[in-house]
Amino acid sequence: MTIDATTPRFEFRRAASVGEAVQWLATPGARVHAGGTDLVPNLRRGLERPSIVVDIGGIAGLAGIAWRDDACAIGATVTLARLAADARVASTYPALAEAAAAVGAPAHRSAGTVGGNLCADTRCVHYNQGAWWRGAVGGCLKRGGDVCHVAPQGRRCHAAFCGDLAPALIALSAELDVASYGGVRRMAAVDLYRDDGAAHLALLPGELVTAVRLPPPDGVSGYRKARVRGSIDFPLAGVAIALRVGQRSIERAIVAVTGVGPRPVVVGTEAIVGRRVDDETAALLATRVEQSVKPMRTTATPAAYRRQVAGVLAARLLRTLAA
């Protein structure tokens, strides 16, 4: 199968079950396909040259949203549009619904899936280019070269993970079901990611994220992002907060940030727990966020601006949630 004349050839297989999918995904060079909003552009640019593309869109067991009391299990192929429009998700886990609604444009959300957004490739202005552009600069550390143009003196890829769902799920203490030929294991959402832009997912060959599991909510939550074009772009920074406020002070806060490094950043909140939510506390959180995130020159927007934006988003969201 080919997507167009410039796309590499590969074998396309439609999996009828999770077992069949993980068996095929264990093949060296295999890639998974559901909505294709991340994979297809990478194929067209020559960033991916898979031997096999395994389509999981027809596996019925991955397409549901199931509730048990106030806990929720969401299948990996549930679309972002469906997730954003689900009234119970929106009322129970506002951060997740807001994150889903913030992804791309309506067409992206209609095709893109929960699992796909969680496992989306990292991004960088030196990586997400056509083959001719990459060839002109000799490739990069992530693909076809031996230099990271973001930090030429280093030996590490700084491409940034820009998925919107991940910080929301991390803030909400979600877990993931990960299937392989040997069975299913469960992992915290935060443990899916590694601090390596070239290999940012902690999945073994043949493993597939099949579901997201959310515990009952513990307080309120929300997600905010900043982007160049409000109708479509990936986040320059995106912030999710899960917050529990007592009679007088913050009892619990989890803050996660996306778009500022190879993996989502979990910000320590010890400094604001026990404090009332006021301007001083919001400023303290903003400072803590700015100290925790270390964006690099992976976008056309200055890294210092993205760091400041992350802090401002966190402070504004804290005030909104506390209100």
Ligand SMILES: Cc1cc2nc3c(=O)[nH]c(=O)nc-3n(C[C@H](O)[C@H](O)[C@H](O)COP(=O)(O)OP(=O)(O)OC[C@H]3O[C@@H](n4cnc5c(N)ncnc54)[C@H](O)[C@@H]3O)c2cc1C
The other form holds:
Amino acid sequence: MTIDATTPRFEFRRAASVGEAVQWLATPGARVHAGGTDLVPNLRRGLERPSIVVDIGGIAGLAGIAWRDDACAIGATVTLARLAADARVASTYPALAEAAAAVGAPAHRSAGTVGGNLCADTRCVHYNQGAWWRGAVGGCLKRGGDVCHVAPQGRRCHAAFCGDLAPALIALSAELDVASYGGVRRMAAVDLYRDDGAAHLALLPGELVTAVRLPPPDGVSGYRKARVRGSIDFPLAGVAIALRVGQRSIERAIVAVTGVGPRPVVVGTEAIVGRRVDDETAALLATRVEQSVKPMRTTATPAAYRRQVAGVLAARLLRTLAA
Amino acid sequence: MGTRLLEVTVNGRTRCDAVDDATLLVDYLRRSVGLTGTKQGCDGGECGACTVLVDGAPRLACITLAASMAGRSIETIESLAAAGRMSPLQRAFHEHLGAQCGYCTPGMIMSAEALLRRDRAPTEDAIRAALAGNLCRCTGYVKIVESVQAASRALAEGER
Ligand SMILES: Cc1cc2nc3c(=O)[nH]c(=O)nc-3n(C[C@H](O)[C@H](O)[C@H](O)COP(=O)(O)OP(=O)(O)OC[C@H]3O[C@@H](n4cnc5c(N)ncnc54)[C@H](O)[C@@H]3O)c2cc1C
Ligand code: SF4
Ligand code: FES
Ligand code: FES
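Moving on from the form predicted alone, please list the structure of the form predicted in complex with the named molecule.
What follows is the entire complex, opening with the chain shown before.
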């Protein structure tokens, strides 16, 4: 049996090199397959209808972690399990190791990749459902319908990006190498995302993320997430912080939040820089986070809870990092 | 659209089968190979019933495209018993009531097998972490954790 009687079939091609992959990806309707843990459930539910599925899992050059002093280049197909188990990643970029370890369950992490996690689709309780379920409500703006069940008066999709790695990579000032048939470009990790749940990636058609580049760490970092079941679920909110604390006070802080909207939110930290880390500073940060994120009711959990828990996670993480 | 000849190793034997490009690994194993021990418990990636080992690591067969497995080595629950004798993990699940309806059991055991190969004497936390993606609607998990602990003890005593 194939995926689903209603799902059009596709051609599966295994690329041997980045050149071959981007050549195939230039075909309209072609999709990248890395670990498949996000793409295949969506295929099964009829949410994706690719003509060609280009598997990048066999491209040798994408599967490595390379160090130069304390800077690091991580290939797009490095698995989350490997990232979470790498001692040097854990000591240099704790936020990244903690985020990788917090994705799904072990079997998702042994298949799931860095590139796939960064490019995973946005999620919504009205969208990530089987065809019969979506059919019963007439689809939605994102696919097959003309109304958004989350904000029916609006004309845009609020589905939330729920990748755990992105906030960590943004806090750690990572850049991405992006290849296409036309060449290679580099972009800041934060620029990968757009504020549109139905088209949340700033990649052009046919572009492939090939590597993540991390500068040497500037201080300490960490990642915390809240989820319904600690064993497996996507984040209701996930917070990464990169922090440098001087003799007395915070010198630099980058705070990024996932799971609360179509793209990760970078929270302004002017209010806490220059302060010492104490209860008041933590509360200030919590307030700033709560003001910056605007989750919509895209999960069964109320949006107000996600906003509040994002603030609480940030405050706790700040205290932990400075302790 | 596409069909291919897929060469993979299943439970130690290399095979070659014609599969549609969109075939899921769970359907390939159950229908083409005839190994029905691997179960499908959800509509994609949520429950762990379909857990198999791919090159020794746990993978969810229901969200794995068979075509992506070319050249890989797959192990299913059927690989564990040898010459009619259950493996230590299988015996432990049997003797310590780790299985009730049994539907989650093949996935539970394959996840636990991957753990015990890596760590023969895991802590309870390590067992729970390794089984985090395997849902059981019958046992309440306590008996499952005890079964894995019993298998770990049996291995330490040299049982095979
Ligand atoms: C039950 C369950 C729980 C999960 N929990 C979490 C969780 O807690 N946190 C979390 O972050 N994720 C979670 N996931 C989602 C998923 O497992 C991870 O995000 C995983 O890292 C995706 O990686 P992949 O390689 O499997 O991606 P794939 O499925 O192969 O690809 C995902 C998407 O990215 C595109 N893509 C892949 N690689 C590239 C690339 N190099 N360049 C450009 N585009 C690319 C694909 O075309 C596809 O659209 C969960 C999934 C399930 C089923
Ligand atoms: S936010 Fe609205 S348009 Fe987007 S997936 Fe959910 S219901 Fe559909
Ligand atoms: S059947 Fe594969 S995870 Fe549920
Ligand atoms: S024994 Fe019935 S689901 Fe686990």
